[in-house]
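One chain comes next, on its own, written as structure tokens: the form predicted alone.
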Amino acid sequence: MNTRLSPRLKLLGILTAFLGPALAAVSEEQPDAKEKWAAPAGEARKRNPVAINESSLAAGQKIYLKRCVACHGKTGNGDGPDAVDLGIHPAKLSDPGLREEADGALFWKITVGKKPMPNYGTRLSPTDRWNVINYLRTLARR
């Protein structure tokens, strides 16, 4: 019986030795990805200072169509044209459960972002972020 390992088997052994721990670390991170993304309690308690009116909804819709629709989709179903390339399913903003999210929690999430969603703390003014939240509420009613 030949006990010599072929060069391919040696390479496979070396790759397993180096990549095994990395792959195990990635698989351990997966459960965290399923955890609910929750805003800190203090942030969630913030009140939306922007009144819900036609002007706010129009401004929020304009921003949504420019900044959010590519991933979250026109109706907020998480089916925008860029969603396929993200590696995760974008939040379904049309979900009626969105009504349960406090305005402050949504504001915080939009502000800080979470990969692959960028943070909009420096990209949108606070008023623009509140207008988007007012508009998001209309998606959850559909």
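Having seen the form predicted alone, the form predicted in complex with ligand HEC:
Excluded here are partners and other molecules; the one chain stands alone.
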């Protein structure tokens, strides 16, 4: 039996060993713009620890109006002033389809961001990210 690897296979092995982790690290930070943006299953299962009540919704609304409205628009229609100026298409947070996205999935997306949307992992505390998710739930049309 021939146990020697062909040079081509060896090269492939070396490339995957070095590039694999590097590529994985890059894609975790900023997912590829061409793919549909989906949260990893494990992240989507994460439970929202913040109860929906008046104070959470008020905190979430404050954050939304300060940080998100420029792109996503006041009612979540994706028609904020920056969206118009930059010619970008922010997700419609008012879309009833958003109901199918788990809180954990939204949490992950808000945490990591996706160009041109900033990541809020360091800009907002975890509690504030859950607060803004609680508020987003009030924007989705029935």
